[in-house]
Structures are given as C-alpha cells and as structure tokens.
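Okay, so here's just one chain, in structure tokens, the form predicted alone.
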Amino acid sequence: MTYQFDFSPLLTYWPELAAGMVQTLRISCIAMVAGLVLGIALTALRMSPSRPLRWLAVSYIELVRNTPFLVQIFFIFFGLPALGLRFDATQAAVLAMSLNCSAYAAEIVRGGVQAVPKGQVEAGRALGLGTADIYRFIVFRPAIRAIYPSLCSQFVLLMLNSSLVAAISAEELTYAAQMIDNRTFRSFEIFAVVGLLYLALSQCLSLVLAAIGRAYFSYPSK
C-alpha cells in the first residue's frame, strides 16, 4: 500500500467542518420540531370518525414510509418547480425532513395514544374536562411520556439522514466534507473525521434529549 496517511491539510478546514456541523444540528431541529407537530396532526386525522380523513392521512403515511428519502428531496427541489414551486437548497431540505419527519412520527404518536386506557378519557369527561384538556392532560403528556425514547431515535436518525441533503448542494456537514475533499483529494482522512463528527452529533443529541426527557417526564407513572 502506497497510500500516506496525512490529517494535516484538513486543520484548514475546521472552520468549515465547524460551520457544516452547525448547520446540520439547525436544519435538523427545525425539521424535529416541524415534523412532530406536523406528526400529531397527522395521528390526530387518523384517528378521526371521518373516513375521507383517515384515508388521507394513512395514503400519506404509507407514501412516505415506502419511498426512499433521497427520491422524495429530489421530488422537492428538482419536480416541485414544474407546478411553479421553487425552493432553494436549504429550504428544500428541511423541507423534505420535515415531512419525511412527520410520518414516521404520527405513527410512533399513533401508537402511544392508542395505549392510553379509554378509562382515563372516560374519567376526564365525569370530571368535566373539555375535549382539549382531556387531549392535552390525559392523552397526549401520558403519551409522549411512553414514547419519548422512539422519537428521540427517530429525531437522531433524522439528523444522520440529513447527510443525504448534501445530494441537492444543501450547506450541511456532508457537503462541506464534499467541498473540503474536492480541494484536498483526502477522501479516506476526510469522511473518517465527518464520520467521527456525525457520531459526537448523534451522541450530544441524544444527551440533550435525554435531559430534555428526564426534566418533562421525570413525574411518577403510578
């Protein structure tokens, strides 16, 4: 083997692989935050007694679920501007994070709602609470409690998912890794320290949620 190891060139760079890491973690906050409560809104049409709703919701799902996320963020920024919509690269990016987001998030949501015990709604209503304080204190916090852990997988999948945005020239990590590689021909030094970066992202990110989880959860189950 020929090939001479050398990190030293990429010392140059760190401000860019700085600035791309931040710009990672601000895209992928916006789309977690977007994409949960476009998440809930969606459960909230699925489990709706209209069945024109429900059906929209589940063809939703269904069509994000099974479609590759790379082919629905060309969808966006490349086939959206042939109805006259137009979005620049970052934009199209969060956007296609946001709705790739919600579907996998209405059905985590789905699935904690429907394990509430109907004797708690049941209670609420001969308490004399409202349909939205029996949603908001009974259903959804009981809820979101129980899957807290699934959405914060999801939210750091997400955030490693938004490599692939680097695809439409979206400024992230990965592009400036791109960027940086295409200056240096270090690809092997390169995408090991991008690598290395994404797993600090994914490990910060997952202790943020957790405090997150511990501060708004933290109250007895019983």
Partner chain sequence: MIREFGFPELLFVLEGARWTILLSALAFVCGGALGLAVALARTARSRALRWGATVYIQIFQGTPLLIQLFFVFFGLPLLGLQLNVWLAVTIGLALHASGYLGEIWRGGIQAVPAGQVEAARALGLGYRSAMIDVVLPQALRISLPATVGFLVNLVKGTALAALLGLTEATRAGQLMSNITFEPLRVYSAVGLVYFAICLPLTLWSARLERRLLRRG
Contents of the next structure:
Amino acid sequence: MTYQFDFSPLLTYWPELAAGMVQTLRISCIAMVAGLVLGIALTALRMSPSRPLRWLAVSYIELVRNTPFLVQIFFIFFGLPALGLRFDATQAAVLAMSLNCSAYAAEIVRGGVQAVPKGQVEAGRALGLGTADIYRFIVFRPAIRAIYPSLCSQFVLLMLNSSLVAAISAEELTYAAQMIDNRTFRSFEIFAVVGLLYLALSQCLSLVLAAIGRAYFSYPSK
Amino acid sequence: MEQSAAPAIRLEHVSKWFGKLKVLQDVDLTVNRGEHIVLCGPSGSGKSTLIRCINRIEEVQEGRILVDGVELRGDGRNAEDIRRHVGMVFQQFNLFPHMTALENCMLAPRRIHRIGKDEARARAMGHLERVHLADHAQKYPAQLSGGQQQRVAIARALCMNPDILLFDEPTSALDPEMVKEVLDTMVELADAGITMICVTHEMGFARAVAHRVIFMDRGEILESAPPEEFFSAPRHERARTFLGQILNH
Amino acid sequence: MIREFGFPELLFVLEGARWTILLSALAFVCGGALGLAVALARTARSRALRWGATVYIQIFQGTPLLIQLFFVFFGLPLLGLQLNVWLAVTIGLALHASGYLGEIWRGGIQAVPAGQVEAARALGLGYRSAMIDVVLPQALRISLPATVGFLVNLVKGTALAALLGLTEATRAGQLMSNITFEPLRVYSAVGLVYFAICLPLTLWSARLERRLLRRG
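Cool, the form predicted alone is there; where's the form predicted together with the partner chain?
The next block holds the full complex; its first chain is the one shown before.
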C-alpha cells in the first residue's frame, strides 16, 4: 500500500489552526508573566531569614520540578475540585502552567541573584538603602540579565509544554490538531504541519524575547 | 542630624570574631569632627574590617560604636539612619553597572532624601563636577577607566551629604597611572574639611592630609601619631618593619 | 461498586511505575546512542553534517514532545509502518532524547580545549582514537550534570505515553482515578511516585555540578 500525501484537507481547517496558535501564545504569555512574578516571590521566600518559609519554598520548587507536568495538570483539573476548587479547562491550564513555570523560574532567578557580586549589596547598604530598595534597584536588573538566556529557554519550553493541556481539552494548537485529525484521518500531514507551526512559534518567541532582553536588560559591560 | 559636641566617631572596647578568629581586639578610637585619619597596617591586620564596622556592614560582637554620639544598636535597627550620613568608598568601586554615572549618584538621594528628579540631578551633577567628571555623566561604569569609576563612586557618596567619609583602600585596585587622579580628588575633599577615615598604603597622601596615622596589626591598634612623628620615629617594632617593607618597595 | 484508593490500587500505580522506569531506561539508551552520533555530526568538519545535525536538534527542541509522539504513533502507520504502542513511544522518546542529548554533548565536546585534539593528532592518533581516547571522556565528564538533569526530564516525559494508552504510572493513575473517584489522592500518590524516582537524580545532578565547578 502506498500512501498518497494530501495536505488539502488541512486548508479547510486553517481558521482552527490559526485560532489554536493564538490561544497557545495567549495562555503561554499569561503563564510566563505569572510564573516569573511567582518565581521571584518564591526566590524572596527562599532567601528570607525564616527557616520554615525557606523550607516551604524549597519543598514547593522541588516538588514541581520533580513531577511530570501532565500529572500536575490532572491534579489541578481533576483533583482540586474535591477541595472545592473548580476551574474550567482553560483556567486549569493557565493555572497549571503558571505554577509549573514559577518553580523553574525561581530556580533560575536564584542563580541570577547569586551571580550579583556581594559588593553591590554592600554599596547599597553603605548608601543607607533598605533591603527592598537594594533588591529592586540594584540587584534586579543585573540578576535578570545574568540569567536571561536560561529564562528564555524556559519560556520556550513552557510554550511547547502547553501542548499537554490538550489532555484536559483546553483549546489550543494541539487540541485543534487532534480535532482535525479525528475528522480527516490525515494524521501524518496534520502532525507534521502542526509540528512546523510549533517550530515557527518557538523561533518567533525566541526572537521576541531576545528583543525584549536587548531593550530592558542590556547595558554596556566589559 | 543635629550637630553636637560629641566626637564624630567613638569606638569603645570593640572586639570582633570571624568564627574562631579574633579580627579586632579591644579597639578604642576617637575621631573628632573634621579630622583626617589614615589607617595602615599589614594585610589581614583588621583595618578594612574596622571601618566596615563603623557603618555596620560588619557586626561587632563586643564593645560600643557611636557615630555623632548615637550608638549603633546591636540589632542593627538604626544602621540605615547611621549609614545615611556616613559615606563609603570601596576598593572595587562597586558602581552599579546598569546605571550611568549620573544615575548611580541620583539613586540614594531620590530614595532616601525623597527629593525630586531635577533636584537630584542638579545635586549629582554638582558632585560629578567636583570630581571633574561632569562630561562623563551619561556613561556606564564599563565605559569608564578605573580611576574615573572610583571618582564617580566618591561623587555618589558625596551626594548623600555625608558628615563622615570612609575609604577602604580606594587606590589598591587601580592601575598605577590612575592612582594620582583619585588621590588628588581625596586631597581636595580633605581641604573642604570633611571627616575622613582612609585605609591606604599611600604614604604621600598620609603625609599631605592626615592629622593622625593609625597603625594596626593582628586586630590591635598599636600606634597612633601625627604623620611626621609616625614616619620619622615609629615607636613600635612592627610599625618599623611595616614601614621598611612599604617604603623600600 | 465504587472502590476506595487503598493498598491494591497503590500497588497498581507502582506496577505502572515499573514501566515508567523501563521506558525511561530504553529511551535513554537508544536516545543516547543516537545523540552521540548527533553530537559528533554537530562538531564534524563537514559543513553538511554540521548543518544536518543543527536542523535535527532544532526540530526536536523546537516542537512539543507530545506532537513528536503523535507523529510517530498516528502518522507513521499511514506510511505502512505498523508500530505497537510500546515501539512507537520508545522510538518517539528516543528521538526526542537524541536531540537534547546531542546538544548537551555538543557543548561538552566544544568545551574540551582545542589543544587536546591538536595534541592527540600530533601524537599521530586518528579521528576515531582522538575522540574515543581523548575528547569524549573529558566531554562526558563536563556534560554529566546536564545529562543527568535531562534524564529527569525524560522520566517526566514518559508520562505522555499515558495519552497514547500505554499503562505506565500516569495512565495507571488515570485508571485508578476512574474507578475510585478519588483523583486528589490518586494524583498525589502518582506525583509522589515520580518524585521518589526523580529527586535522587536531581540531587545527584546538582552534586555533580558543584563538584565540576569546584574543580574549575
């Protein structure tokens, strides 16, 4: 049996594919921002003087980093309603992605804070600045700059992992692909094309993130 | 802060340990207003640690430190208030790399004195002028030479209108040709009458501006004398050895 | 009759975890062999080989693992390749691993100082021997922390096999959740099973990295 390639059925479904791409980007961007903010908060907890708080932050980070994202999604979507926390598929998807991203972001951001020389903090203290001001004005930008490339890779990975939320029928690109596959049975063509669409998304995302990095986190260095 | 009759800085029986190592041993020191002190001694003698204790970048375990008559509290609660009128210049400059020279100078006055942008800029430009770097205000630290960076660091400290300036080996990280421009700036400051404590091995500078030279070794103050006396007739054996080493090299 | 999530049900998840481990090991070994070839191609002298390896890595690092698995499982059979689910998932995960390991080991090979290759060649060693005896042992040592780190990702990645119907730990959890109606407890247990597998690897990777940094 020889298989006849036929990409034409895909053309009929281009609005679904385009909508899926937009939705993938949308939930990924929300999760990136939320994940980074939460990750910074976790880093602050992890560096706080209180031992229980530090322990709590580390436990959370390691628990998330050492369990599969798919299980986290199932836990939030199927498990949490038992505690009275009910989400629709998209809400659960964004929540799972944000929480997942926060743990990885926290691990990366901590590396950035550690990369800032101690003398910088001392200079801030010698000027009479308080701890919050020192982190906000002196440590933040050099720390983010130091880890910006790893942060960007993590964000791209987050976007790619967003495909897993199709498992709870949250609508995005992979969900659209499965839907089209069920109607056309053109599995080879559809998954090849959707793979290429993800490849394009990840390349674009990398370029945009790099541009943001140049605009906000760069300054002359030796 | 109210000008009072109290000495600018007073250390009473100050001792400090790093783990088991005693780095300051029962140090007593009084610095008067407007006085210029040069602190010298072999490396590891505790001189940098001593001035880092004065603005509580390091904690002490025993003794009292009073700045302008106000005691530094053990819990560090008033450390920020004290630091606001004690400026510090570091060996490694510690300029903030993501801010221009001007922004480095504007940050603390804006956040702490809560002054407006224009006022902060005017003040910063005034002090950059004073260290002869007004033309470089818009440059980032990486675009400046070591000597220029250190002068920006001095301007940054001056922008908080400090009563006291602490210098922690300000010229040891500089290439030799840049030492002079920084020392010249410091001499100008001394002439303006600010209280200064300077850790340095620049004996020419000590002769020119110091009212007193203090010699430390192994965490103790061994000698305190006017420069002419210290350089011509050091009383302590270890001070003689130390002077012999740095003057012959 | 509704069952409770008790010991027999937990045992079922643990039996699934056996397949998680077996699948991870298979994918790591096959993916490793392929990844080594990718790393060598990526650092080869031939421009065509380097370019090919770069595209290969881009494809596997720029597309979701789930799409890669769907492509192998649903797409390839249409070309006449009849794969059972085990074979399809193993192939999919191994290809995925080869892209990532290829890139990690490429970094390791390039981190070995050029003088090492020159010295080996000056001694008269051929490419094969220079690589096997001189470069690869050093490259592997440099990239060991990242390799172990990726192994953690691979273990977590095997969970996606559940979506193709292979009964590893996650799918076992789904089945137990469906009969007990206790998803909270079931997925907590499943998460802890993965945690128990992954945490030692994560800690090992961190220790290797610290040791590497200390030696400089």
